[in-house]
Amino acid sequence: MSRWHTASAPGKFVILGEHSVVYGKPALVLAADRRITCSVRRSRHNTLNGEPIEFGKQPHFRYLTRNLRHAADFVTRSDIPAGAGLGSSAALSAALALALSSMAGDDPDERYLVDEAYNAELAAQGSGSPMDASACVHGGGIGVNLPGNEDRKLWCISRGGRSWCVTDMDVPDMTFVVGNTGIKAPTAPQVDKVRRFTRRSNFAAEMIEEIGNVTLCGYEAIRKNDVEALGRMMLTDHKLLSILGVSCKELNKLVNAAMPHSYGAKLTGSGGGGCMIALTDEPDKVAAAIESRGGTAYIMKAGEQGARLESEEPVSPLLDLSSYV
């Protein structure tokens, strides 16, 4: 057997601007300090986790080994809950295509993963921004589609008419609590619901207009290091998704928790299930409320690293990929 290559990549959570950037709208995006780890090697069969791969069920590895000439051995570990909106299946493609690119004796640059992170995305979901791609690639906190920042470009991306530009952002000391509902719920439908409300209803496209504006608030607070005027903002931001119909009951009762001992609440992500964040000078006790109402909690630091190589030797196969199916 040959030697194992193994990349780890970041999961992430939006702080404002989910759903309006798949329009070409502003978004804010930190990476996670949870982390999906992908061994491979060269090997004589296909395996995951030690079982036969199916490929036909497995999307983002279907693409991602398209141009793979033998077969491999892949095992995967996971720190990131499933369908939560923490960005678990850009974080998978992003440390396999590393893991890939290693074992192909590449040294891929951060663009080369983001594409074909994002492409993978695509392929297992069929639509979507390189937002998630681009957070778990690049770390730290990115903008997408933020005005005047032209020395701060990272890269521009197209797709279907729309385009993305993403620059690299300052991540001020802060602590988020993150609120795990226990629901999983896919990024695509919460895409496509988003899409069919925008095309029949002009006061859809307005509340995307209006995310869009409330994130370039929110931004400007983030370079003032501003706190209180970002959880406000994370509080309308969140107001404005509910009225788009992708939060539910259960992430509401998790914000109404958070909200006496936060600067500021929301949904993460898609919504439909998932996760809520909450921006907090007390992650202890807001911890503690949300746990109280149901909730999973994570304290979570923002500006994790992107992706990165790691030891050559396999990690424990924990992640159950069913749920990126």
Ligand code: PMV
Contents of the next structure:
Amino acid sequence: MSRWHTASAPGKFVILGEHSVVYGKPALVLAADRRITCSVRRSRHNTLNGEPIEFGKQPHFRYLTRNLRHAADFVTRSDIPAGAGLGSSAALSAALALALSSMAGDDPDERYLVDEAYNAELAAQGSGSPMDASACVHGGGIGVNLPGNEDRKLWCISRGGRSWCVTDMDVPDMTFVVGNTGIKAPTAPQVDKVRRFTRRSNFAAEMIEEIGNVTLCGYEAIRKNDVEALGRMMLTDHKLLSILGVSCKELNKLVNAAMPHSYGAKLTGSGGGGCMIALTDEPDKVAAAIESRGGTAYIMKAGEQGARLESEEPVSPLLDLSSYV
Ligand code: PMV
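Having seen the form predicted on its own, the form predicted in complex with the named molecule:
Full complex below, order starting with the chain above.
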């Protein structure tokens, strides 16, 4: 039997800037303390978690294995909820790209992994920014298109007339609580919805511009360690995203539940369901308030390590891969 090659990557949450980042506006993102682990080995048949793999239903696998000249077994495990705005599909792509590189005997740099993960995301969901792929590969904290931060540049990526310059960002010493509505909401329909809105309405385009401004104010607040100002920006951002049509009543309910004990709260990721985050000094109270309104809460440890190789033993399969797009 061939030996296993195992890699993992973290999920992410967006402090400010989702959706507007697709149009080249700034964003602030932290890696989350939840990971996807992926093992791969040479084999006689292609399998995923012990079953024959249907590449047609697994676009990330199809893209990332495009150069593979032999069959392989894949085993995948995740503690990142899928379709919940926590970057599960980018984390899967980053971990799989690294595991496949290891099997090929390569030692890839982060830039290679970001390109692979971003292209896998595009193959699966059609459009979007390299924000998730960058956060899941690099880990820690990243900024996108932040002026005056060029000395911390990681990479610049251009696609379809847009450019994203990704920089390393210090992880703020702040406490965030995540609340999951439990509603699965894939990314692509939300991104398409915003695109259609911006095409037919100047007002929507102005909202995108305004989210960019709010994100820059939020970045200033992080640099000054000003939790109150950052919280205000987060709530403003949530309102702007709601106007864009990507919030929902369940997200609003959890944001409202968190606010009495928080500096600010907002949806995170593509919205339409999935998760919200709250910035707080009272995480237990916020978690209890979220749970009392039907959400699932956990206190987030931010700044997790990026994509990395793990011990060679395969992880046990635990994962529903049906909604990674
Ligand atoms: O919901 P997620 O974790 O896939 O995050 C999507 C973030 C967007 O800004 C809405 C899209 C993108 O590609 O940047």
